[in-house]
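Shown here is one chain on its own, the form predicted alone, set out as structure tokens.
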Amino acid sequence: MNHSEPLPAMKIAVGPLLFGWPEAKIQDFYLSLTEESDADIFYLGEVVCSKRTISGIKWQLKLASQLQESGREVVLSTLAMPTTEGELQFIRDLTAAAGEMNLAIEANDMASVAVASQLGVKFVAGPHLNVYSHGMLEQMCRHGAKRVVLPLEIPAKDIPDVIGQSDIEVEYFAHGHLPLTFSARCYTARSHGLSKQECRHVCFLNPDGIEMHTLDDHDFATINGTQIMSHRPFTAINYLAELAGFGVRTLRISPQASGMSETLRHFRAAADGAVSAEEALQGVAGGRNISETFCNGYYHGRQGRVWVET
């Protein structure tokens, strides 16, 4: 087995669940990872659609408390596109509760940043805040961010300029279906002939979203409720050394319905230098053709959907 040099200490984060799952499945998923993985950070909360938060804040806080007991850092994620006063109030209540538990929130829009700043609650600047410049990163620092997640489309070559000489912790979306767009309409409900208002939570029927193809039957995207995601999962597991050199210190792995523990194990081994970059890439591929399984175009400043060999 080929080994590489250990990288500067890199944390592994399990990002917020982006797909619609029943709450019992969500609880089992996160609690199992406290036993089966070496993840350092758990993001917990609804980012895509407020209708998925069936039991409200108390259920979420109870699970957060259970995850805290495992010794991991827990962050409560907020909606990326709040559109109603009720959703804004949910963000206020969630942020206040996070402060009482000494937790940070992940702010995915500027309204959440404002709420966190007003309440004096620590926050992580989420990937949907579009921190594409050093000036924007500094603005997040001034608002009180403890960590900044880089935007999904940022080319690798631009990362050093964004980070600059800042000492804030920087996180990178390193694996999973890329959450690209949000809409006021629900694509999943529409595909079942339902409206968003009376969706019957049909997104729960598709734990990894719905594959979308063109009229010519080419792979196109993944439908996830009100969100459009990349058809193929993105991965940067073979670029961890380069990311570490840029100053990235946290790697985000987006939840998937199966194989999550194995994916986290491959990332941990790659970050620790226990395996080479190529071995790690082959590991997450699980014997599948890499160029037909993953995408990494954005990393190289190309179309996001493609796989670029290096």
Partner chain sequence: MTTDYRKPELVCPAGNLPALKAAVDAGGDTVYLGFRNASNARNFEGLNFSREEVEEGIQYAHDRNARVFVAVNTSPGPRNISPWTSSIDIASELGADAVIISDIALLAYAKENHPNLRRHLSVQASAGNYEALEFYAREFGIQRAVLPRILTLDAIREICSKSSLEIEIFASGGLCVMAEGRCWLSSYITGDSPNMNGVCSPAHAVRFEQENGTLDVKLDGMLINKFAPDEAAAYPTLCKGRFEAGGKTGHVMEAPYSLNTLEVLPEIFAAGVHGLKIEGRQRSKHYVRSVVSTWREAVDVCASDPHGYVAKKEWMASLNATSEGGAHTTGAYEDDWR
Given for the second form:
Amino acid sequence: MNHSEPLPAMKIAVGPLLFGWPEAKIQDFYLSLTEESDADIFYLGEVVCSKRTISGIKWQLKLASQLQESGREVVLSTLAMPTTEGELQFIRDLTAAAGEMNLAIEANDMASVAVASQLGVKFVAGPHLNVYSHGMLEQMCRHGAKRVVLPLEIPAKDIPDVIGQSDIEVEYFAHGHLPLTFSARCYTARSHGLSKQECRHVCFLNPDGIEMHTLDDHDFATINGTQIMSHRPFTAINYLAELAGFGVRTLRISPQASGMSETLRHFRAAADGAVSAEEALQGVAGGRNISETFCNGYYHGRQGRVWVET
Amino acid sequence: MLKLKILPQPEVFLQLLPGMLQAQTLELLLGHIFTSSRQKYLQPISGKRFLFRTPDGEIELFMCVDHLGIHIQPHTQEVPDVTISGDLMALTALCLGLEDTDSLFFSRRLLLTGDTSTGLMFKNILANLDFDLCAELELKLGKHTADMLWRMATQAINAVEFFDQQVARAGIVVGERFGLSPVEKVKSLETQLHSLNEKHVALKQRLERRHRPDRAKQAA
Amino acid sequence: MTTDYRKPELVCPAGNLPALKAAVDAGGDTVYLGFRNASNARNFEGLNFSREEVEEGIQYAHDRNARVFVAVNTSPGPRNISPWTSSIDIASELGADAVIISDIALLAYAKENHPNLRRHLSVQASAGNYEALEFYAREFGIQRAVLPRILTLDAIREICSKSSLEIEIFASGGLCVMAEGRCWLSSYITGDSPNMNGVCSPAHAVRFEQENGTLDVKLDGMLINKFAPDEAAAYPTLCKGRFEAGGKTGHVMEAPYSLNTLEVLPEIFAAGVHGLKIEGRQRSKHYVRSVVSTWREAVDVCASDPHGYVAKKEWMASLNATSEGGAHTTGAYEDDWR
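Can you now output the form predicted together with its partner chain? The one shown was the form predicted alone.
Zooming out: every chain and molecule, the one shown earlier first.
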């Protein structure tokens, strides 16, 4: 890849924090990124478990306005699997507040799409809404989506066909532990011998989740409350030119406890063509063996966990 | 000598027969199942090789499928694509579609090693065949085939009884092979024949009921 | 205040024609099935129906006052949508009683092209709240929704009371502990997923190996389960595998139990559920006949006397005998599971 070729402008988005952290840690994390990075978009809000929203929405809205003041686009992310009236109300309140602040929400469930379209609030169709086809993309646009995040497992070569002639902004999950699934059961609580009902917020003790290996010692997954994530972070940092060519305009970097601002810097440099794809990849690897650290199988339409050399 | 007037179910025949006859009978039965009208169903596994074996390795039947149909032989040097292991009842239940094979897998009576896709395909091809084997053997092939199969079975029983007498005369106790003396083995088979016959009668009744058009429906 | 009890219909699985006939003969009110392609979430080798088989199946069921639902419940990729749309077209043409769909684009297609064909929302759509359900009802005219297996009975009751839709829940069989339609565990390991390929742990990636009675289960070369010689085996799905996490080894996600809600049947009746779904399109006619017979009896007994209803031991034993792992759970329906 010739890094002197200018790429179409790519926005860098900090995805919603998927892990369970205490409020103060979340605040520090996002605020420090406003200083240490030039990410264009911040997604903010609990996606995985409503029990982590104990502090309500006020502090989140305050943080959102602080992030806004730094000149970034802020999107309020919503729960992926709301099942109770309380959870639905949380989504309604958050969406209404987003409307008042002139922000969009990230809809991670059709309930959020419904609420947003009723309230006339713009939304980003999150990665769990399964926009696998152009038909799905059009449906999302029809209901008021301003941006669509593609499903994680979609092969990159399929992206142009999903976009078709649409001019909607398309975001690609470009880096981080892959959020693979949601359950009713809390696996973090379970691994601590607790139930979801009485979880004592043990996820706060595991800021990067809990590793899960196979019996023959293959790396497999990361437990994150009711969610199972890939153990290996996915990265497409060495495919940004190709992604731009496929029509992707926003790159999502999913938060993790350490190295976030460095990762964002490498992405920015790669997206701007300031470094080569290979240099950027070496940069996020930070000296680690790439094929043993990252996965990119989904990019190539393969098993998600594998690393495919270019 | 045993005097049974019923036609026992196919897996019982198989259990009664020595290796070579088992292969021939299984081939006969599978051959009947995949008669020319049903042979098209074998197309997805054409060229595949299957090994059926009991866990003790006592019985091994090798099956290959080609455009002419199914061929079964005992003993082979060929490497199978799929090996299906289980006791004879489980194996025949699979081949003849007599029981739920997933349940046999869960209860560890049936195991599929090698190419799982081909094994699953074979299982589902058999499960998809919409016919009653026993009824066909009786009704379509007529009394002749049923009688022939029955003769084979009784001959096998007679042989076992004869062997038992010879053994008794020689004052030797064998039969550990089955965990039963040959006479006990025959008796247990006799019991099984009876219980299977009861099942068979129940099945027939169900079939008759099924064909009654005025089945009472439960309205919600 | 007296409780209203609704007697739900039994919605039974069929992976082939013999299973369909067994389900109808055993007293199933409705059979659900799929075409032999990636358009449905049980796209296994040799399973499912050809057009002719669907036609015969519908004839057989309708002659006996039973209904047939056709599942078209995976997501078409961006290129060739025709296996999905033609499945819907054929279902309509052959007189299916409903199509079960998860993908919004397909719902829109069905609504536009076959407005009189009932549309049910598949469990693969992961709609677990009435707000989402009402959205599907408003926008795509669905008449029924199948709820994901992650809800409590309380949540189901609330959805039934607040939603205008008929509600169908899973009553028996395999237990997906994850929100269906939002689970990529299978494709992460094997490359194939329920959403895109209609399969979870596809057979091509599965290998069984047994030595000294111990059964190893490998998925794309990774050891995902180990069964002791006398232990009941289970399907090779990741969520029911054995792993190591936090210094402990075992069923980190879920033990291989099957869902069995016989013991909470009166509560399900009281919730106002319209359909009880029995999982198992991959199973044989023998399984279908046995499980549907048991459920037919249980539902009839419960309907005649919901207060006096007790799940009979022989029903439980009969379901356990054919179930994955040889044991059962009420899953997420009861709070203590979570």
